[in-house]
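Coming up is one lone chain in structure tokens, specifically the form predicted on its own.
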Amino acid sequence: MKTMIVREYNTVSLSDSYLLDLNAYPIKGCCGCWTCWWKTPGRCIHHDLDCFYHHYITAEKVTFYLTVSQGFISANLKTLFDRMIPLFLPYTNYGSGESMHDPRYERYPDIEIFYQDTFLNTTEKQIFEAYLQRTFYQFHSKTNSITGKMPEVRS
């Protein structure tokens, strides 16, 4: 598999990617246990997430439709990211100048965004997209794109 597709909107699916639609799929919240970095490595207690786990760390490009609320991301995303932890090990370093999780796995997939601008003023949106820019950096992700442009249709 090539692809991912994590999406809040749209009606956006590829017959050969994995689909986690935030909106049809409940994400139970992280519970700060550290499980995932000292107990079982790489695996979280709930195990809501084991095959989305395993297809992000094994896509080349995973692409996300975002919805925007409250002028940031919604609850479901940040749940989401929160839960990401367990792709990176718990040690973090300074080679960047600034503290980082060291990389659990060789290579992170490329990122792109689309969503649904419903800013009031630039400067909302700059940081709305600063933060997602900044949050796959952290990841070890490159992100190829953020857009509030409408993508076209695939199917």
Contents of the next structure:
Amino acid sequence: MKTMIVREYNTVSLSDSYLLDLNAYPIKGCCGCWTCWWKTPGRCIHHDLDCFYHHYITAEKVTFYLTVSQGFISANLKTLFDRMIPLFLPYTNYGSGESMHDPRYERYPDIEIFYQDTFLNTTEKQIFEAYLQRTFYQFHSKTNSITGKMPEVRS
Amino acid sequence: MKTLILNGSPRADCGNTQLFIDHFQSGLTTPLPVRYLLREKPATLALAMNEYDTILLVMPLYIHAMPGLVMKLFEELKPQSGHHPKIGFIVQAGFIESATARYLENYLTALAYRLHFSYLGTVIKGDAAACSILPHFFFGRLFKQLKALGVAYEKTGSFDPLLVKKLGKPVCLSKYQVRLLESRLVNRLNQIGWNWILKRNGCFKNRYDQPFL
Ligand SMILES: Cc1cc2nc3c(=O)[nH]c(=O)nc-3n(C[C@H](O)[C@H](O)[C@H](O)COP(=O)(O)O)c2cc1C
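The structure above corresponds to the form predicted on its own; please provide the structure of the form predicted together with the partner chain.
Now the full complex is given, and it begins with the chain already shown.
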């Protein structure tokens, strides 16, 4: 099974799995130009994620190891999500009862998420988990699990 | 009351967010200062925010939440001690129904609490993606409502709840709206806009490309 890892903590990596280490890789921001929909369908004007796009779209499963930042996902991960818009079509369908962009590819990977639980309260945690569920639903992926763990404290 | 408007769009003053700000400002007797997240370092802006007692952050919805650029600013903010400045948000989006911004609205409420800001609320307006593309008369009613929001803000220092409700409609699509939008005719009409742009850019035949397989 082809897999991929996107990580903000942990040192996991698998020899046959593509790794995107968000700590070492600041992603260029989406500039809202719509080139990826209007001029070069499916391709962003920035090329820093070309390798990621290929591995993401051909993986069967993507595992995320996330940190919590200001009670939400980090700015770098949010930037990655913004930059995933070329993986979908501009056309909108309403079949599910709400607006949703059509898929560009036949299939998208299943998602598994682990995160370091540093929330101030359960409301923040619910918002974070609901947001991730929703995002991957809109990305036409199935979220298999979202698991929070308290970070280990080293003495 | 000293208010700062922040524009959180990656398109800065060339996009729909700027139109929202302009029409809001047209309801004020004295325009408010505007700063752009795209043009300044998040740390600089975070510091500048301390000089104001109210912040209005206007932004587009990006993947059901704030653009990455806005999250960069949020990461720089520290909990307020002593006085509790106010913060309010105006979010405009492409999808018709405002419910898609609920995830962001919930987070913004929690963020204000986390940082000890006094929360003015979040105004959400969907179906706004074509504001800066189509002729302005298509959006006459929206622009009037934004101006009225500005008038009310200057008077009360808050968002008029009636206007917030109006701008947020529809919250969800009704069964009738879904049937209409899914109908062949409306579906074709919706695609015309995209296809016209794709044809004008000479890439209509590439519209279904899958470059990363
Ligand atoms: C990367 C990206 C992601 C977007 N995600 C959403 C979304 O999740 N929901 C939505 O309704 N609109 C979404 N939009 C549409 C924008 O919110 C809309 O076009 C907005 O008017 C852009 O404002 P601006 O011109 O000020 O940047 C997205 C646009 C971009 C570029």
